[in-house]
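Quick heads-up: it's one chain on its own, the form predicted alone, in structure tokens.
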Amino acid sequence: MLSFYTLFYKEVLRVQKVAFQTLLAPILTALLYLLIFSHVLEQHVEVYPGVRYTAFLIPGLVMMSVLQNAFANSSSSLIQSKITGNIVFVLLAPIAYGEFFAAYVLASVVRGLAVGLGVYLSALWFSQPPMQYPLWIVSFALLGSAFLGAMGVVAGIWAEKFDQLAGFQNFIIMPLTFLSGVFYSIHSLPTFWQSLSRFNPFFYMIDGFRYGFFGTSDISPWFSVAVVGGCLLAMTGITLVMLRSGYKLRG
């Protein structure tokens, strides 16, 4: 476990050393965020029968922020190992492939969380929704996250410049994320678009978290649990295939 620890600690003291970028700049984006789309809709929207359009959306944004930030420690890191060559002192490492992947995931885990848990302290001063579910909440917190982060890491050992990672987040995760069901229910949609998007798996993600907040989802939350866990596991299957033929990493 000894090199497990020391990957990890090394990736989890890259977050510390660049916080004002790695955790503080996406606090504030999410805030602003909350700030323009509450101050627009407060008075407009009831998605939930007695529930502030604010309230809705905080959960929403705090998820939004975990999955984008653990997909971008996982991927930043790699593509810049790579571009840099130090990811040569990684590899000729006495590490194991899984130790490896844990060891991204989990730092990936970290970030995601740190800056969830920014977003939903700082959100608190424009509204409190409550807490019915906080396992559900841990949950779907934990699963995202280590979902996203394995599909960073698939994304920095594919990529071979920024631009292509750039690529990546800009034409699938951002709007796989956008359009989840952060400031908005399916319900709302046309049948046609609420059939797509139960295709996003984003959407189980956003759904289940906010159903911990209020006790109330679009879909059940044991469904979308069973969908993320599931989700998960085929991400792990891939990135761990991808590591142990050293796919753009070796040679």
Contents of the next structure:
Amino acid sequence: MLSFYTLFYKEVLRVQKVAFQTLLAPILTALLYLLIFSHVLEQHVEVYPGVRYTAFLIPGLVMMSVLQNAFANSSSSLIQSKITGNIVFVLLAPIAYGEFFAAYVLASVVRGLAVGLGVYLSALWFSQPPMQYPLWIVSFALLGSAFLGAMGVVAGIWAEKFDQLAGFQNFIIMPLTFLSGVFYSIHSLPTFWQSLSRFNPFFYMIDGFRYGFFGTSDISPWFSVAVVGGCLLAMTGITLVMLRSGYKLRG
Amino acid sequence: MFPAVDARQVHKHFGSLHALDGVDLRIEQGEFFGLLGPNGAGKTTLINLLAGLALPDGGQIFVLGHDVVKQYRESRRLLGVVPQELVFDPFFTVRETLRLQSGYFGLRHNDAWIDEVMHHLDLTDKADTNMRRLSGGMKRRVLVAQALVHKPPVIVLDEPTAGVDVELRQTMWHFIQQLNRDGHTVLLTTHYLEEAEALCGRIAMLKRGRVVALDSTRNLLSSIAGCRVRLKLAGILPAALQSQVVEKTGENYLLALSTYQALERVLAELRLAGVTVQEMALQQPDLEDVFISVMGR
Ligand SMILES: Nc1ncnc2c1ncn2[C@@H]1O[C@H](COP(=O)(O)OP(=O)(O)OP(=O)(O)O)[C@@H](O)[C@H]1O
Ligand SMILES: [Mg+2]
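Other form of same protein, the form predicted together with its partner chain, not the form predicted alone:
Time for the whole complex; same chain goes first.
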């Protein structure tokens, strides 16, 4: 138990020591999106009746930041440790693979939520979306960031070089988040893209998260939470099997 | 009583390379054991398997009776490994590094021992310095300290003195020997053979993944029969002695002697030829001679 806690603490300490990069920079990025998109679209788009576009955009941006940062945390920490070699300190210690998994994922959740909260609080200055069901908000934020944290563990272990990780980020994570309805409701898409979105787990995360704010969504939050929970379970299974086998960590 | 380390028919392949080819090795508790061999012999590979950093393709390794694969948590708790590569976490200071390592091993409130280890390795001044700001030798000392935070019964040192200055090498060995006297088993690899000769009670030599020699240091030394005599002559070495020459530089000769008695014949031949001996010194065979003879086989 203490091994797990120490590894978790070390990961959080790492985030703190480079907070400029890990916390401030992503918050600034999200605010820039908010500034530009809301400036351009505020007058033209009304996604949900009676909800101004800026208010609509905020939950999506918050969730996008949560997800991207959760992924970035575990994946970049692991690849850095692998490349500098200091991962041996963890590998030499009597840390069970389940503890290893939990520590990296939980630290990712912490970073994801910290960035998300930062984006939310600073976005309030522009517009104040309602907050109908806080419990849904918290549930989707936790499940989504854990899913991305686990995915980051897989990517960080699989990648041998920084550019492989960047590829994973640019060709999988980015498209999936952008095509998940952060900037629009999928009902505004052509049918083909609408049905394609149904296969994107990120869509359910964003949609369910947004439901917590407005009380309306494209899909029932119960269905979304089942999809996201199922994805998290599957990803956890895959990651644990990978860790137990020592894949790419223990040659 | 379980052996500290028990490797049985261990095999490891890297592609077509047979890095470990059926290694059997048994190290008893309390030993100071040397693992020697040329570059690429497989020393680090064996240590990696022992520490669970890599998995064997065949065979088993036990640390104090615990299988390093099946009972990895128990076996890792019993081991303290100093890796050969100089690695560190640039985010932390020396003390933070040692505290984190203690935590990984499940130890809370370990500061008293951490302070003692830092003191013995002359790191106290650097306790609050970031790892990035340490010199190479200091980073190596932190690696040693990290391996010792949990007072492991079996200490594994993979070339711990590479890049460490003479004074610290002395202090470090003093500390490790003290731990060995207190009952800790030590497994050491090094390319400084005088170091191994002075410290290790038993030695295994590894060559291309096989154990080619395994005996007490004393037996290994006496397996090289005889001794050597270094001579500086005012004249030419008589033909009768040419077959014994090991090395020759100018009028300096190094002759091999099968026994000490053989020295009498050398002196007799020199007297007969009227060659004056200007300097003479007898040399005991050292581990380097054993090493060269074993590896040359
Ligand atoms: N991860 C790896 N992939 C491929 N080959 C490897 C790997 N690790 C070691 N080897 C090879 O296995 C052999 C044994 O290497 P090892 O590092 O065990 O040698 P060593 O005895 O520790 O040498 P040195 O004294 O140089 O440290 C070498 O030929 C090395 O190239
Ligand atoms: Mg080596």
